[in-house]
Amino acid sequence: MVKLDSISKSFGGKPVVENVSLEVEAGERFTLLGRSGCGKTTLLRLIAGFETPDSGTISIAGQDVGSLPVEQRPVGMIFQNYALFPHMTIYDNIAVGPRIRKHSESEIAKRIDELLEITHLEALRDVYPGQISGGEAQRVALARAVINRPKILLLDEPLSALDLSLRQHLREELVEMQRALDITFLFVTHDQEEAMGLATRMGIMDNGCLQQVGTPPELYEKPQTAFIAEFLGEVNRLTGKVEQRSGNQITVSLASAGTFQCVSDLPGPENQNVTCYVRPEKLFFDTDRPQTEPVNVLQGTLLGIQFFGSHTRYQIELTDGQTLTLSIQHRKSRSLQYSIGDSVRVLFAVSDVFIPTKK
């Protein structure tokens, strides 16, 4: 569907996407994520055209774009304010497009009946922008988006100016509409949830780089980079040396700590300093249940105990200093009773533990 080869671009001598090569296929819900300034709204105008890329290729549905003006390429695209006209109604907020087009009146008002009803619309067809809430704006700039049948739509954080409630929901009518519409969407955000709860695929980037490709699980589960591991959600650093090889087993020393076990690739001889990842929520407390697959045994003290209505968080410190966070849904928790200095007895699985390849 949109595929980029080799792109980059720079602002005044300074590199904003550098080298960026991606595939978008179609019916994809493709999300960009990174931090502000990372180069991801570039790349979403460089798609659109209103930024012209210093080398590399755009291609849409087979077509390359590069030529093409902004009004000429199948994209559509929803801005951060949706950039409604309070001037008119809803209705010929949305008909703006197919009648620059020149398009039929009669031929508009069937489109817009039918994205009205997929929109849940139809009681604001006359009303003024000024009259609806974020929600209902942000499905008005969806219909506008859409009515001349594009072969990707672009979203440049549309979600970021809404309550975090209002948020949730519309990710929700997001993913309804999408396949209901039956478009490929691109979106961009810079938060996790947010991505992670829209993708089917996304990328995650980084100072104009795209660092891993991946369905978010794989990208939450076995991020290529430390930059990933701990920009995607909360995660433990356990630093140590590598005691002992046995094909791609692992096993690392804390010194006093004592030692755990991971799965990896990893090259590099024994005795070099190495850094792992384990989740919080990967992490549970010793109860003399027998385990179903091997795990790894660490000994601490419990700091701190901090509860978050649908979970509670534990902070543990090894001997060696190091600290580890460990979370457990209240479900699962009701029988715990632990208190600030106890010592503690923390197990993870040792396919849970993961050690970026790449830097």
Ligand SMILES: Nc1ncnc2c1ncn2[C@@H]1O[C@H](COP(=O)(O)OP(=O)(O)OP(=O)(O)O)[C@@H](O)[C@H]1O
The other form holds:
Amino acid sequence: MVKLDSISKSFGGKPVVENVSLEVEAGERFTLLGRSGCGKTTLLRLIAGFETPDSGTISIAGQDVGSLPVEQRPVGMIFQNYALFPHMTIYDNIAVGPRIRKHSESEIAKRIDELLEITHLEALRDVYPGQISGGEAQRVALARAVINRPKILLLDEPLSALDLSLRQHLREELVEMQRALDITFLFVTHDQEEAMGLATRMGIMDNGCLQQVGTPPELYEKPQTAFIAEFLGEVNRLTGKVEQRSGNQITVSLASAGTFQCVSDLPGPENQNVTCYVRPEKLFFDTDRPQTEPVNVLQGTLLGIQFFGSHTRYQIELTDGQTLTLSIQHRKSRSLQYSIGDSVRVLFAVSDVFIPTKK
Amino acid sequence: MVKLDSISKSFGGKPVVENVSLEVEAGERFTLLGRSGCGKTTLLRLIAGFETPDSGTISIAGQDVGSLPVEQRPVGMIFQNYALFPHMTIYDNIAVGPRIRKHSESEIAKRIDELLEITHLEALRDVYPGQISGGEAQRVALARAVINRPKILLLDEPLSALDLSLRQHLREELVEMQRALDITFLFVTHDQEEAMGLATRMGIMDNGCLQQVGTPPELYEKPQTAFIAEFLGEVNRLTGKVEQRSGNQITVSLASAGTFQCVSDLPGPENQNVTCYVRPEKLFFDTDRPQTEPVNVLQGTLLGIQFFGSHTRYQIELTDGQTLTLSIQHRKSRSLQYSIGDSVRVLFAVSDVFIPTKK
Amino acid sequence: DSSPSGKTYLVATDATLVPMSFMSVGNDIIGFEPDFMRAIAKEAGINIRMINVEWAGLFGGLITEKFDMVISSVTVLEERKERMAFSEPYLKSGLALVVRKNEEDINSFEDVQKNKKLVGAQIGTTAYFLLERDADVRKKGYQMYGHAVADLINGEIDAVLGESTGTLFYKNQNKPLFNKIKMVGEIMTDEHYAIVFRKGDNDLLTQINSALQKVLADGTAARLHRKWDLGQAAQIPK
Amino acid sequence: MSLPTKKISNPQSWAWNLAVLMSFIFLVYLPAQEVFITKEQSGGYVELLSLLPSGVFYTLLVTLLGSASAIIVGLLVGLGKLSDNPLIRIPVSFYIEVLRGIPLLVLLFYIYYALGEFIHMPALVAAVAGFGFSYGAYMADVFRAGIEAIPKEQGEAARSLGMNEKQAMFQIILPQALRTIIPAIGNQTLGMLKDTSLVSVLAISDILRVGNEYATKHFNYFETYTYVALTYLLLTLLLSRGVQNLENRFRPA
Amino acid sequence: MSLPTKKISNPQSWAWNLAVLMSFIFLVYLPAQEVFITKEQSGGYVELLSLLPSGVFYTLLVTLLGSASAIIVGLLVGLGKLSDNPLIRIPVSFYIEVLRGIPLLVLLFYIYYALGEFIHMPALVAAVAGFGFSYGAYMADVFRAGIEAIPKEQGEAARSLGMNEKQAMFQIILPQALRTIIPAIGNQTLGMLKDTSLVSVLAISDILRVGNEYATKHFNYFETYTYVALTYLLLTLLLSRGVQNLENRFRPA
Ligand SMILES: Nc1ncnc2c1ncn2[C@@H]1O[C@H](COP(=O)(O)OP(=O)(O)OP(=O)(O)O)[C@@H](O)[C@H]1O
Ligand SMILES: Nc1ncnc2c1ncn2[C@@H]1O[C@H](COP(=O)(O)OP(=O)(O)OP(=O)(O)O)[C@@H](O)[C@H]1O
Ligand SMILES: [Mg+2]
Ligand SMILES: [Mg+2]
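Alternate state requested, the form predicted in complex with the named molecule (shown: the form predicted alone):
All chains and molecules follow, beginning with the one already shown.
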């Protein structure tokens, strides 16, 4: 639906988007995730036509849109604050697009009424944007954008101005609307949870570069770079030396803290320094039920316990000073009872350790 | 250390704090949690002396402070934005208190140097607040407040202005500092996770009333009111009719969606409507390993799947239209593979269902 | 309080009336009246300092003791006599009409009245009072006399009524500008100019009056009349 | 900087009410009490009361026309300042710098007496032109800032819905900008009402001029200027209430 | 409302540079070219150049003294406006309402001529008092707003560290408020520099007065007012650069 081919853009000599190629298919909810300032908004603005790429081509539904001005591109845009027009009623807001395109008022009314029904906004037809809630505003913005039947809808952090509970709710609503209206989403955010919760497919940007594209589980479980591993969800870092390797089976030594095994086709010599990752939810205490697969065992001291209702997080210090975080969801009544200062054994499956190989 | 006895306060006839009694012990990290506008800040300001209670007494370390002006109360205060004095160096900021108390400069210097060491701020001694990070600012605010040896430190949402990752980090740091300096904390926040993660004990406020006081697990697992159940962490609500009761064993009917059992000494007649709660992390799919305790089983349709990296959330619609959320942490490699629209069976232990009984 | 040797008397003048009283290039107050006043002071053996005051403030300032005398082409009027005291007149002059050179319709004040012409004058002066006396005259007041003449030349008004000496002086400057205007009709009124005092300041009044008589009599006044080219319209009293 | 520079008045305050009341009472009381005392001791308030209405008329006339011309100049110059074309933007900025650097009184003299040598115009026209040019340079900022205060997403949303730049400006941006522009224009007009006292030097018979003429004839400076000041005070206070109403009406919901 | 009301100048712009350059060039060029042409066609620029320095002196003197007195009035009135005591706050608010409602020119006449009947004062004193009272009412807002702009937590933090209210105000609040107050005072002074042209009606020999006297004598209005306007322009532009420097220096880090 949208195809970016080697797009680059700099502002005043500073590269903001670098050589990004990306294809978003029809019907996808594609999420672009990246830290503030990594160039996400700029990428959206390039697609919408508010900026012109320094190099590369953008095509939408097979058509090169490089020479089209904003108003002629088949894209819709949802802004962070929705940018509803405060001096127009909800109805008139939605009618802006078709009116500019000189559709007849009766036809416009028919389509708007349909849309108001789909978006559950019938009651707000003649109300002004100042009087509606954040969630309603989001639906109006959606209706206003989709009435023009854009080929793709660009959403620039539409949830980030809202508070947490509303955000979770609207996220689900957004998915529902996307299904109901059957449009393609390109969604931009800096919130990992939001990105993973929304996306059918996602890409991670850093410093203007698109680092990896895939489904959320692909990115979470097989991050190709250290950046992604650390950016997407929480992760423990273990830095040691490659002690031994046979095939892709690697033994890593943590000096005084012992050794552990992992599977990776890491290149390079033996004895090199290596940083390995394991997620907090993949760690177990000794007392947990035995694993059926090969596990690593490390010894440590319990430094801290934080209770978070649905789960508890434990800080464990290894004998070499590195710390691990272990997170346990309380699926059973809490029975585990370590206290701070206790010596504990931490287990994790060999297959749960990963080493990102790309730079 | 601090004892509030039936404190009430209203502004312009509107009650903001109503009949609050509370005791915070020496060395505690006591957290007050409540929604925005529930009167948390007002309560802190009453203790600090910025407001005068309409009725009730406040004593600190056994002394009634009702007649003391702000500057003579033995409390320290940390503001949301830390309120460092921008026109003074870090050193001078910390020195404000002792200088007003006319301590000698040499003595002040000695104590500040000690504090700077504990708070790892030695390098910032002569720097201005504009040039330091949020975390450093927090530590300066701490040092500035504790140098006066307050009996209690009041913290008004000191983390809410920071972004998420910094917040988590500073939360841990705050706990560490509290231990190192051995002071009593009274911490106010509207963030449930923060409250539970920080507190040794906590209280929950709503509409100016203190609803329940206890340790975080007590409040999470045995909430006395529906408000707390829904406010503290995520929860599923199941509304049905009491079909049968024997002792405290209750059978609840969900009409077309079947029945389930729970344990509660709920008063009132049979056939009354009742709302039961069960946490998302206490729900299992049929395919999960069998439980050793009595379980309920409900039938439903899978409505939505949201992947969040460390866990996945499933939306299940029961045949009577009520929905349940089920959350599973990915402790093992993900094997469960339902897809949207599938019919599923949801299991939960009878002991994991609760019914708050207080209003 | 009239110790002749010590005190310096402040004499106010509106230094925007050429050639009677105006500012020199060196930013001094010069003209017929400053010279005349200094001659009197010398004669009377007192110290004076001339100060420049906006016309509108001359009498108020005198009454409220901001200064002690005013010499600024002030015509002796009965209304003024009610509030202030006057010396013997030192000059008899008159008001005259000035119009643009190519003006054919105005040859006298009657023409102005008849043809409803627009006439300008400086406010607070006898010229303006004269215009005010006749409700039918279309008039326009200016803060400074020169502004009225400028407006006449620029074509906004049809005539200016004012102190005749100034106009003659301008003409004699021989600037191209002044070829655009002319004086018409006769000198319309007899105006007796005198030095103004606060009521009750009788010692000073007497002292100045006798000095004034001497300066008029010994020819100093006539010399200054020639020096500042006051023309026939203004006459030193006999 | 968000410090207020020259807000004239705070018409919702006690002080406003008090000031209006007092100025009104004095304006009525002073002439009224004269009727009961002998003419000789009179300060002339009755006469002033009969003279001032025509002064008030001219004061308001100059304010009204000056404001209108300032709005026109301001709109043109303000849009010019926002132009992408440097051939428009630079001269327009230059205009603003120059006009703001010259005192209004000097500008009035300049237009009437200096430019009067080339262009004949009645004093009223000169005054209106002076206010138009001078206040126009400030009004330009009102328009510019009003337009710039509209979040740029508004324009971009309009574009992405199919409007071209002009349509976005006139259908989306300007209508919203008027909410802040109109009260600001009111404030400028309030300032102008006071500055119209300067036209008294151009021989326009405004309030101050009428007062000056009366005072220089009757020497009752205290009474005259008291009455003149009270008249201005009442006018500005009342207009400030009008401006406040505008602000309230246009305050974002 | 955050719209700017009367910012005089934007000294970092091209337009500022251009305006300074042009006004300076003309101020030098106009007299210079006269030296090479016959006296008869002269507009008198050489003479004006010799007359104006004393006018500039008075203009700057009135600005300086007026500004100083306005700061004193402003500080007192501003603190009064913040007072908890209604016996202070209400009269002070009334003062502000009244002084802002009276045109500066009227106030100058009032002080010099009307009050002059009771209190004797030279024109310069009347002018300085007029600026002090009038601008003081605006400066009061500068102080008040500057103090109120400091987050109230600053004062509360000071209190909770052991300061009483007075210590908190003078050691914590005011020093911070000066960062915004000082540039704002600069801006007011810039406005005052232009408004000093009004003192010409009190026969203080400022720039405009000197020009008026010259012009009414030689009838070269165009040349005179051009030169006067250029002089004011250069002064305001230069002062505005100074104010800008203040703003830059005090801009929050
Ligand atoms: N018009 C512009 N001119 C100059 N620099 C710009 C412009 N637009 C963006 N930038 C710079 O480009 C970088 C990327 O900006 P962009 O808005 O695309 O980031 P982002 O990923 O959307 O960040 P955020 O999450 O904060 O919105 C930033 O450093 C920004 O300062
Ligand atoms: N000085 C005051 N005058 C009038 N009303 C006040 C005052 N202070 C607080 N209130 C009101 O009291 C209520 C509680 O305020 P408070 O600041 O204590 O809430 P809070 O729990 O701290 O909320 P938040 O989480 O938003 O900080 C609010 O409705 C607020 O508007
Ligand atoms: Mg962005
Ligand atoms: Mg609060």
